[in-house]
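Starting off, we have a lone chain in the form predicted on its own, written out as structure tokens.
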Amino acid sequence: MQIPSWPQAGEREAELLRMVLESPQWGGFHPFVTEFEQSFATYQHAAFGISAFNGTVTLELALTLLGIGPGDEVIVPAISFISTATAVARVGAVPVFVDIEEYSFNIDPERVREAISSRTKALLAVHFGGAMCNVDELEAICRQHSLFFIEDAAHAHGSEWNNRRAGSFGIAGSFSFQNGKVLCSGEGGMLVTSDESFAERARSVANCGRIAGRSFYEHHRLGTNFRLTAFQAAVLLAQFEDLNEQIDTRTANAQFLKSELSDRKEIVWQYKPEAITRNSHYLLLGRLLPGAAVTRDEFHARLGIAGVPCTPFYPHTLYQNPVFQEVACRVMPCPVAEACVRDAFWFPHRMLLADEETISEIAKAIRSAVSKQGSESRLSAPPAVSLR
């Protein structure tokens, strides 16, 4: 299988990292910096943008401008990276774990609604492999019981919901540059808000407390050291220029293999309303329906073998893992969540950036896997999808 490696690099990347250093600054206060955080802030139809590290103390810094802290609840989707959850952990509030919807993999409205206490203060959502989840309900639910949308991102860059970016919808969206993701420079993350008084904070609490335009040394509040180094930002601005060509031909792709496999009924893959106009497909994700001919770990293991990278997702939902035997939360009911861990996979963006012959090799490798040589599928028909 002649299938990109990740990430990708060339002479663009190399032109701009020695650019940094020939030049006597190195850390965060590179001009490669305030330019990237403008680009991108504005390409994510945000006013502005702030840089740091990576993305987990982004989410971190968000939960700490709002004034999030011990006594506080903030609800949580029930499957994610493990940072959305320890992030409101750090701050000292209890993440309020629910579930997701059965086909999108996006926290579930209407648990949403359910989890919401007199201590809830805020939900932080995630856009689940570059799909957005539901803003429009999202934001309704929040703006009824007076929380705080945040918007963790770190799959989403570019991704839009009628029209609109990631990030754009929330008080702050956090992005991710780390390694895998469809923007990276092997650690990196950012906050985007419009919100001038949150964007001015944040930045000055990112900068040692700094205010911009006051000496170097007058630091006005409690801050700490967030910056992105100029290193990452050159290695970003140079990967900024591929991105919206590269979404185009995940997304080229993902609909390519997905009707090559149209007539495989034991895959359903992830579901996207037609609010979502643009997905990263930081992720393809799918579930195999019961009754298929395999469990998901032989469906995983035969596509290994086949030379087909593929995640079988993960082992266990955030609570199940054990720092929440230690740290408070507070977990309401996800049987989908749990369904999800034993029969759903992905399939990373890196392989969607390969040439045709390769996905229509891949789509024939897949049909195979889903398939027990010399017999069919048991299945009768699909269950509807709820659209939530």
Ligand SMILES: Cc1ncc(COP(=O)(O)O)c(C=O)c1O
Given for the second form:
Amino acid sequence: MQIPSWPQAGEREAELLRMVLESPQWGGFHPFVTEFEQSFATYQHAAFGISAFNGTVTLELALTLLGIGPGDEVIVPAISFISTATAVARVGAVPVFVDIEEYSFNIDPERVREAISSRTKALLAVHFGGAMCNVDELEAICRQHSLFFIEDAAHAHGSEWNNRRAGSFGIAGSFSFQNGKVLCSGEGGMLVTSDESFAERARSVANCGRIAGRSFYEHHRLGTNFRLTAFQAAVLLAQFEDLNEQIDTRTANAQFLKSELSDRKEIVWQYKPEAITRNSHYLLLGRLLPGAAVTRDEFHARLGIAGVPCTPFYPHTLYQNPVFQEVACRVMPCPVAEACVRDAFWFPHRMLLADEETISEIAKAIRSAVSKQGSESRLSAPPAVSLR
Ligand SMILES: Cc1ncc(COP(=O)(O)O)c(C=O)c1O
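Counterpart to the form predicted on its own, namely the form predicted in complex with this ligand:
So here's everything in the complex, that chain up top.
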């Protein structure tokens, strides 16, 4: 099957990279870095962008700037990439794991309410797979309890809730440009915010405590160096030119797959409320209902044999990772997250960039993988697939 590879690069990436190579500035002070920060922040409907070398340090930076540390708790979803939780622990605070909604894969606002304690300082919500979480309800809870609302938007480049983009709701939104992301430079990250003071402090801390317009060797804050290189910015500027078209292609192909398979009631695709006006489709997620002819692992194995890239979800919830046997955390009951570990799956965004013929073949392969025929035979697992 002709499944596109990822990342993809063309002449434009090469051209911009050459411009950096031929310039005297390969580091974070090249104008490409500022250009990308401004363009991307505007694209996400935020006023300021502060780039960094990945989307893990941007989370740590946001938490630090909000004064979150020892003695504080931060509410996080039980399902995400590890950085959402470890960023909280690395600034000395306690991550509080909360269950996700049954079919959105996003943090459940009702469960958030139950988890709030006198120590809770912030909610760090993830737009899982690119589908926005219920920002209306989450923001209302944060306002009511005086909590900071931070968006981990690592999956949500271009995603929208009622036409407003990810990262523009909380005090800050954190993006990743890691190799597998829909906008990527191998590694990279950005905080977006519309709070001028927060932006100024973030930029200063991420740049050795410098202040714009002041001497290069004058350091006003206890800063560090999180700067993105000009090479990453060059690649990101080029990739950015294709993002809208790729989101449209993925959206159309995801809709096609779901409508082709709409009679397969044992597959429940990620829930899409009306308010989600755009989804980056970083992942195409689903769950296999109990009673399906095949188990999730058989489904995954059959797809592997057919050449369809599929990941059988995370192997455990965040709090089941060995690190949280050592590191302090609080765990709320998470039956949905634990069920998803057993029955959920995702397809990577590159699959949704396939041509029409391949997408039709994929629909047939998924249909055949969930169907009863042949389900008796135990299939061997396909090679491991990246979890990101
Ligand atoms: C939800 C989420 N948060 C944070 C990160 C961390 O980003 P990075 O890999 O750029 O450090 C990732 C992904 O890689 C992610 O998926």
